[in-house]
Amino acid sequence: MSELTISSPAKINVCLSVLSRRPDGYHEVEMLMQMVGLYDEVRVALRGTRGISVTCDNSAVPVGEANIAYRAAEAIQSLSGSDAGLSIAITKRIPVAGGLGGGSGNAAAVLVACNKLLKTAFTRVRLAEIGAGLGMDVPFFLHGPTALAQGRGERLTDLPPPDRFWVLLVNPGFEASTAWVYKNLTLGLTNRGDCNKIQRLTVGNAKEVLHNDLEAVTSAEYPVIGRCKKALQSVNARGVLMSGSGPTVFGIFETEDSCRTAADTLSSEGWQLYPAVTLTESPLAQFIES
């Protein structure tokens, strides 16, 4: 095997709550996150020379060491102690810097592919250590499709997959900073949820959790969040929420039909609406080793 396709997945954050700040300067966190069908797609190939490329159909996405997959390839390389060159384009259909955790998924994608091409081996738990080393997010990638993520987001437990239900992502067009929204973050300000409250994750009990101690600091920036979860309800989500940093706004419908009808009905707002189905696999599997 010479090249790797794999298919990237979004997530949201049905819950989100930030506990406090660690010595490291992280945060600690509880979140309950769920992937959905919006996807990247992320090849990876060998290259006859040692070195790592990254391409982008997306101009926002860097392409050099300051991309988090060139990060990712980058250990897998070193720990391989191979001479081959690795070749990796990405095709972006997640929206950059949206809260659905793209870049992240974009690494673990790598990871997963570099750890088949270079025959490095490496079991679920061990990519899932080295991700933690490159971002937050990264391990819920390879694990998924729904989870509870505690500590800096690398503690991950496993939880039954929801009975598919559908998501409409409203996204307003713009980028917002993780680091700027985490920073600008005040705790004692945070109502924290029972992110581990539901053990199992329906369109019903969904609304139950919904919580993002992230939104108040990034709507605050941008109004049009707001106005995005507003419009949501107007078209009966069921839920609405902003995910991770913002700014996309997710909101909860039962069936497909209900939901592409809500984004033919926002359609005329100028905003970015995806329409997307809970998983109850996630693409990574089959090419991670238990």
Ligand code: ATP
Second form
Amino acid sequence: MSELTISSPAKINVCLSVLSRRPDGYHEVEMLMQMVGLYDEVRVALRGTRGISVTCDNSAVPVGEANIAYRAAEAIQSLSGSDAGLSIAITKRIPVAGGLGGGSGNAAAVLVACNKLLKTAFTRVRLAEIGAGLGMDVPFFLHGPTALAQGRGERLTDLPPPDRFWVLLVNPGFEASTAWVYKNLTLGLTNRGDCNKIQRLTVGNAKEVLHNDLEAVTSAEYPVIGRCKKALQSVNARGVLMSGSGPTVFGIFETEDSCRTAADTLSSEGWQLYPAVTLTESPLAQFIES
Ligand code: ATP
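Switching forms now, from the form predicted alone to the form predicted in complex with the ligand, please provide the structure.
Below: every chain and molecule of the assembly, starting with the one above.
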């Protein structure tokens, strides 16, 4: 095998609580994360000449070393001791810096692909350890499709996926910096460490369990986030929340029809709209030996 193409899904944070600031500068978090069916495509190929190259069809995404997918390839290449070169081609569909974990998912896909192509035979646990060194959302993409993330985000407990439902992802068309959002968070205002108590997410209980401590920070800076939420409520979403550090907002719908009808209704707003189903299996799972 000299080449592998993997679908790299987006995630939403159904619940995100920031518990404390840690002495190492990170935050202690608790997040219930769920993969959804909006995908980038990541193709990794072995090539004769040493080195790593990354290309992407979206010019907003850095190529070369600044790309987290590059760093994933570099990490596994150096652990493998292999001389083989690697070329990575990313087709972007997930909004960049949107709170949907696109880059982290790409990095996980590259780890999984390189593990196969370079025959390193690392287990899921080892890959997730390597992933945590790249970014705190990377380990989730080596687990999933549904998991509770604790610690800095790297301590994962897999949970049974909820019965399928649909989300309408609404991205107002700009990037939000995760580092900026955490820097501007006032911790005293956040004390709802209840993501670990959610037994099972359903369309029926979504309204009560959806929670994101970062939403107030990002939406104070970008009032359009509040407008996206209101718009989703007006088309009868069963629950509405900002994902991660934003700015993407999602609304929950029971059926594909109701989700797509809501997207049609909001199509004149000038936002990017992505109807997506919750995943009951990770597309990376078939490539990982546990
Ligand atoms: P999270 O929800 O994990 O905080 P995000 O969805 O908000 O992530 P990403 O799309 O992963 O954000 O991008 C964050 C930043 O990382 C971007 O501003 C971009 O410059 C940089 N980046 C590096 N590699 C990638 C990649 N493969 N895909 C997207 N962005 C990348």
